[in-house]
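A single chain comes next, written as structure tokens; it is the form predicted alone.
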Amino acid sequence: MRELRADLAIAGGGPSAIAAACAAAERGEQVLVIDRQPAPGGQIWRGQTNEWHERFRRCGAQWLGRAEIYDAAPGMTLMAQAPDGPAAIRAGRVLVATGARELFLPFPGWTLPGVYGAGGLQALVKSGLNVRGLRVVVAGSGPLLAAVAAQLIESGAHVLRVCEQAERTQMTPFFRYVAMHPEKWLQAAELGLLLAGRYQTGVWPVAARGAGKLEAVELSSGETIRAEALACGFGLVPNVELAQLLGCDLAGDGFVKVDEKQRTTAPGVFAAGEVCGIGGVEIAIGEGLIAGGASASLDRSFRGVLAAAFRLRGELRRLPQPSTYVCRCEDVTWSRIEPFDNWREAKLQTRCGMGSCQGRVCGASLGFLKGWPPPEPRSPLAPVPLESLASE
């Protein structure tokens, strides 16, 4: 197994990681950025080029793409599976900038072909998927829905409806905050014009119907819309597994606990971006700069505004029916999971969470449906060849 060394090793390749890498490398540190994607940018900047990409290119930080961190060893060492084999990355400091993933809530038909995660469909479109003429319903919760709908429209899709589960009154503080920030207000106004007549609040999908593929979406309003695709996501949950493996404590809301310098409770480990809270690209960049050793003026209040405005309603806990799959990897239905009182019992009796995603999907959904804390992560964090494990 080859060995790589760095003053700062960064797990993740999104805006916070790029900002941190630039700040640290420009100060003379040896920086290594490790990410599963082939190029820097993360989900938000996938397929784009901006001034941060150019700054990253010039700063001298090393990029290790298409690499998956699967373990952490004592001595600030990350184990990664790279295209040319496994690598042990030994660093003076580690920054966890692993971002967040979509929260999926199970409902009848959610595993049908044609049902996508909202961000997942957006990523496919950015990667070249042709959606021209596709009839799409976008649904779930959060500001990502409007952004996804806009991208689909610009790519030629027919967005029939955007369904936000939160009531408009609950979203009032969000609208007030946006109105007080000109750059956000301009963006919101553009989206509002584009989605006029299609954006609906207080409505959510209750079932996806079709024979072998999606044909229609049933909404909580009682309306059924014929569609070929449903882009659905109920917000975001942080990717905290690596942070936990490194010994970092989580806050009560499930995000990594950090101080004003982005230091976690584990010595030598920092965290930045959406792994610390969902708040958008500006906060992620600011936290990345701070974690990389630069100064940044940062207002994190938008995180609280977002959390309150798009808080999930209790009715969504009634979405799964007895025959609805909750764990897709192991084909475990709601009727098999519902009787249990904790994650451990459900896992032992049903194998829920023991599939290839290691509970990342069902664990997050059961956190909402049952109030269970997410399962403790165990290495390897990702599938890895046996020969890589044997070479450690």
The other form holds:
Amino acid sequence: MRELRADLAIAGGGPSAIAAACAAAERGEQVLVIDRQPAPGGQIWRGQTNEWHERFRRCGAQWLGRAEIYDAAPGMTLMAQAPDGPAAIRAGRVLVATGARELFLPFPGWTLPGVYGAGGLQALVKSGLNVRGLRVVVAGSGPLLAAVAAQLIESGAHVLRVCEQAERTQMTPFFRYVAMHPEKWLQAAELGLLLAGRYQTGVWPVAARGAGKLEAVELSSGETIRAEALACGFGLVPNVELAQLLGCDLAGDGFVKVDEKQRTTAPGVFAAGEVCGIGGVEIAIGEGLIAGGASASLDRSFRGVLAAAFRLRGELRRLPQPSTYVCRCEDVTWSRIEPFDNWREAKLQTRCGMGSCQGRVCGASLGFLKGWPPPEPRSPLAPVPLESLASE
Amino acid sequence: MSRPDAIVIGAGICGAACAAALARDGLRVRVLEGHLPGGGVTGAGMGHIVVLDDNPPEFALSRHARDLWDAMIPQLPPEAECSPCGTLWVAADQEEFDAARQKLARLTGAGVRAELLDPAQLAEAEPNLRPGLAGGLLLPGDSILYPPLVAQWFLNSSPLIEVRRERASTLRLDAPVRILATGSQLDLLPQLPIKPRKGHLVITDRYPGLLNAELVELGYIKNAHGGAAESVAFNVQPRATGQLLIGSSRQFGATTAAVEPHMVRRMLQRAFEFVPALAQCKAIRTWTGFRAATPDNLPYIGPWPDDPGLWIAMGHEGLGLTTAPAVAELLADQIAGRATAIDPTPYLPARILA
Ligand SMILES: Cc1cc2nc3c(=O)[nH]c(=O)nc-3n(C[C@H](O)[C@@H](O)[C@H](O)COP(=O)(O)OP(=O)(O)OC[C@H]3O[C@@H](n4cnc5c(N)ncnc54)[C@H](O)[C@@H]3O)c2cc1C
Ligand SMILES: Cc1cc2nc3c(=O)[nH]c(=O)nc-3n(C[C@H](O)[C@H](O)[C@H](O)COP(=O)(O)OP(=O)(O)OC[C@H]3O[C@@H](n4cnc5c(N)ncnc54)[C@H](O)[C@@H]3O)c2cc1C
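Form predicted alone done, so how does the form predicted in complex with the partner chain look?
Next comes the full complex, and the chain you just saw is listed first.
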């Protein structure tokens, strides 16, 4: 197997990774950044370039793109499946900057073609999907909904409605925080204008209807909206699996536990960005800089504000109906999972979470629906050719 | 339930099958399970229902068990993922093909259906096997299933069965009949000369149609019954889901359940030698399990000589999913004082003391 070496190996290529890579490489460290995407930028800077891309290009860090990290071995070794085969990456220290993914909650019809993850549809648009004229409902929870709606409008889609499950009163601290932070004003004002009259709080989707593809979205308010697409997401869950495989402890809220220098509880392993808490790009960059050895002044209070403002309401636990698929890899319905009171037994008896996503989707939704801690991650973290597991 | 007629310790496939058999005789059965029903070795095994004929007692037990499965399989729910795919024993060279021929004679002589395949027939049956193999032996009556669900199905089979989620810390339990069925956990009866034998498995994403039968190399038995500290053999199973489940490895002396990359490598390289197309298939998970190996490669089924009322169902090595219904029937018949369907002598635990 090909071997790569670095002083600092960074898992992930989003804002926190880029900031860390710049900070460390500019201080003379040999840095290798590994990401499954073809280009640096992560979720938010996908398909665009900005001053950070420029700085990253100049800093001398190496980039290994289209590479899926599927395992970690003791002694700071990451295994990645790159386009030209597997590679073993041996590093002096490792930074886990693997970000977060969307939380999907199962409701009747959520597996119909035409129902997308909100971030997933955004990513498709960023990589060139034509949505001109498409009639879209955006629904779920969190600030991502507004960003996705704005992007869709810009690309010519008809955004019919943006449904936020949180009540407006619950969101007050969020609005207050934005009001107190002038750097967020412009963004908020633009969004406000764009979404005026379409943004609704205290409403969520209860069913997606259609024969073979999405035709209408049923809302908790009783209203039905005819639409061709539903972009849906109920917030974000951190991608902590690699960190766990590296032996890092999680905090009670499920994020990777770090100290003020972004050190995890595993010696030599650092973490930064959304794996440590959901709080947006500024915090991610700041944590990246610190993890890369630079100093940065950092206010993480926005994380707490977001978590409280967009806390999911208990009614969402009643979204799945008996025949609703919860595990779409293995076609396991809610009626089969509902009777169990722990993840391991539900998995053993229903094969829920045993498919190709290994419970990344249903594990997260059951974390909310049932309060079950997510399954322990195992190698391989992602599907990997047997050939790679067999190579010396 | 007040005082039960029988207590079964362990709700793996063997304990669960025993509980079902005793309940059929009208006994009120309490099952003690320290973890999860079907969550021990049963949750780790491949679920291959296979007739093995390496020695007469193994043949008698697995063959009788398969007959019992044939009667039960139509009643299993679809989630048991039962698939009558058969076993195809693959001969790499002429010596192994000769062995296949002898196996054919033994099997058909005892009334078990089997067909010898020449290289062309083998290639037709399994186009993804590499060219140049010497032939094969197909046992169409073998099948595969999903064991943890079947263990639970046994437990659900009668209202006379009560499952208690608790660990037994002693064999001195208050019931006229007690059955020890704790798989590879030996702390309750350390006198049993059983050694844990670790096995690795790899499961892939879905590749329906790539293979048709469960493929096993004829050298498998050498591997299974040999005493080598570490060995691997080609053994790939097409699950009902379209996934491929790849074995098998055997290791004595392993102390943790951790997946060991060097064993996974050896096992996969062996599999690629037979089915080169596997190299491009994607793995989604790897895991391990511990078989309960005995010095003479036969299980312990029967009364424990030193303790009246204590019955043993232990030491099933790599065949306990197959043999479970026969193990249960042998014990139930002996407990009821009935004649047994097969001679119980070779499996009696008393042989340890001889
Ligand atoms: C026929 C078959 C097909 C399968 N197909 C798939 C598949 O397609 N995809 C897939 O992902 N898996 C599949 N499996 C998975 C199989 O169930 C294992 O992956 C299973 O997850 C066990 O492996 P594990 O060690 O990873 O255990 P996990 O289920 O991941 O975890 C085991 C946990 O249980 C705990 N534990 C074990 N014993 C005890 C005890 N006695 N007391 C307390 N705690 C205990 C361990 O500490 C550990 O935390 C299949 C299994 C079978 C039998
Ligand atoms: C990798 C691998 C592949 C295999 N493939 C096959 C195959 O294809 N076909 C086949 O026929 N066989 C196969 N086997 C063998 C088969 O899995 C085992 O023989 C069989 O599952 C054993 O079942 P059991 O009930 O004896 O043990 P287990 O399933 O381990 O059940 C024992 C139970 O007892 C419980 N327990 C233990 N101690 C206590 C206590 N003190 N109190 C209460 N409960 C307790 C445990 O928690 C456990 O649930 C395979 C085995 C391995 C490891």
